[in-house]
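Heads up, the chain below is alone and in the form predicted alone; it's given as structure tokens.
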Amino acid sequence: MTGETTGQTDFARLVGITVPIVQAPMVGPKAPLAAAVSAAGGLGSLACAALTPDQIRAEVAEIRRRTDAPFNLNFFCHEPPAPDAGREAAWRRALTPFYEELGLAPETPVTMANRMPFDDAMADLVAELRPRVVSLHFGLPTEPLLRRVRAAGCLILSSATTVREARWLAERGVDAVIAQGAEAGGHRGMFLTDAAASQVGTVALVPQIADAVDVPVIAAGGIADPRGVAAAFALGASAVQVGTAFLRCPEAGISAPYRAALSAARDEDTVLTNVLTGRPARSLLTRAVRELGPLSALAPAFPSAAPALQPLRIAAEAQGSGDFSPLWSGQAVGLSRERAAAELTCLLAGGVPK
């Protein structure tokens, strides 16, 4: 569909894309998925929170080798937690039976990417790479950092899980708001609330945010086929963001256990949990989620819960199991199918009003 003008919306015109479909940024998938979606006319995204600057440079170079279309770099804006040795020790004790079962020593060294918030170093990188779009999760960074992103010529997006959050973002000059419904997979973008139990569904959230702000609204959560796309536009969206359906594309490059779990999953198989990272996120109901949570007061604050789980994840995945892996998934997982990213982008575009 590259080169065609399908359902040109305010958001599509703003970004310079031909299809108002955004591939959600997800830790794991990298340049091949982002480039394929962008080349098909949508907005491909690269999740940067778990990547080093050199890794981001390499992925951006690969995206640009594959396409000259706009793309999105995504960053986290959380406050790093204060060290809490007591809570982390209690968390380790809760995991000890799993370590013993897998033949691991409790003091097994941890090697994993540290999810860092957007800072001056990443602002330097944005100024160097100059992506068309920078999206932010868990609110926004400081105003000086935002000014640096704008000075680099980037459009700024951020996620809202409530109308109050959407208004807060619009007041601070974002170019579009992602209305993240409770159905969405992955981390909740909540930042003015910690009430995971009262998170609002997409159908209720999108029209209320569309009425509350004067910038384009991107609907996210539970959208996996043209029917969901059409519904989002009927509710007032200017674009849609899709994550889980893109995970089943070969370009996503996810692990075999993850791919198998998504293929077998149905609507009742996801849950909001904090045990995988310390922050509420929607995942498939794995053994770790079921036996430790889904929500646990023991889990250290984000992102401190993840490191202690990493040796368990590595050991289990080596045995072909996703028992301790973060298998992020939205509630529309049962609608997803194995197909190429360009094909899925064009299929989703079939729901955009002409």
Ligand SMILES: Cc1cc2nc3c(=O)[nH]c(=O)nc-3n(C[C@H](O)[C@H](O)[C@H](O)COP(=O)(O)O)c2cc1C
Contents of the next structure:
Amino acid sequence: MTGETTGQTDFARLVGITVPIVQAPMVGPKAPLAAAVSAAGGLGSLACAALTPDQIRAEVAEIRRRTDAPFNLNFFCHEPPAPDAGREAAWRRALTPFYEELGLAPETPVTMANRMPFDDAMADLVAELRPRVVSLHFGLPTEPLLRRVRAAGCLILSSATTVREARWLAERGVDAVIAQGAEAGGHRGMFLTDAAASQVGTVALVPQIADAVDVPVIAAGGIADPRGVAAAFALGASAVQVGTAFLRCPEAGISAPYRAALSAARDEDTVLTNVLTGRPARSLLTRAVRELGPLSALAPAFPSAAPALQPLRIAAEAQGSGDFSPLWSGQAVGLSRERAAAELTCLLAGGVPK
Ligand SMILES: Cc1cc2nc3c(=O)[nH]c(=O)nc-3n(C[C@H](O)[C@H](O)[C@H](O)COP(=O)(O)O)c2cc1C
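Could I have the structure of this protein in the form predicted in complex with this ligand, to go alongside the form predicted alone above?
Now the full complex is given, and it begins with the chain already shown.
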């Protein structure tokens, strides 16, 4: 796949959108953001990993009330970890000083919707809702599940963080590969490697993946303005997926501490950490990340590190602090501004070659 020469790229044609800009699926933002981006001609996305089927139904109904343009439903494909009481107890012990500081009992009950992998129930839901696109993170589900997504008429995308992962995805028939560079906010989509230290940057990754696969490549990671979009297309991308910059749109609906932290953040304020969920992800350097990690051998396997942090997060957020919140952010956060999602989609489209 070579660089695209018109705004109507292979990816845009495949999906039926007019602007080859994908709003990254992000746990947190919901229908208002996805619908605004899709209505502006891009591809809006809804992150479903932490939502119940009924919540997903309600969000999809809301998207469809706002626009009839295509949108993307996104799921995780991780292997749920076997329970490991010893490791979880050690993790709780590491968090004890924070519990004491915030006046929380060690056995504070945890209620949270943790991330669930794509399964039969979600395949039923996809067949019922029939989104134009389903995107996956952490590889792909089993072949029978994947067949069900295809049978529902959905295009299938998944993230690759290396050329090897991109080839693996292409061999299994994905319609496009998201090349997720190390600059990206949120979880690394890595699934054939767990080597956080060797994760590849977007400028190096996109052309190597574009050379390796025959399907359109979507560049992701550290792209926040038309210059980044133009660079991605020059490197062989057919579309661009943007996360962090869309978080700052009012339609994203993120918490006040998160919004304030993003607006103050600069290039050197993000770090790859596994302490918030158990998997490497790029977050703002919060107190929890600094004092527990950024990478810790104590963190239980994904997503089991998150529940024990939840009471700390709730107590800190009640005091207006994001010290224990997952403040996912990419390295280009300093380029982002508060602006409406349609305006940002249009601004980013300015970087697409004509
Ligand atoms: C707040 C946040 C949450 C994210 N959650 C998801 C998710 O649920 N599913 C997913 O596939 N990617 C997720 N990502 C990663 C994005 O898909 C994308 O790779 C990344 O945002 C691109 O880099 P950027 O943030 O520098 O634009 C998330 C990213 C952020 C910033």
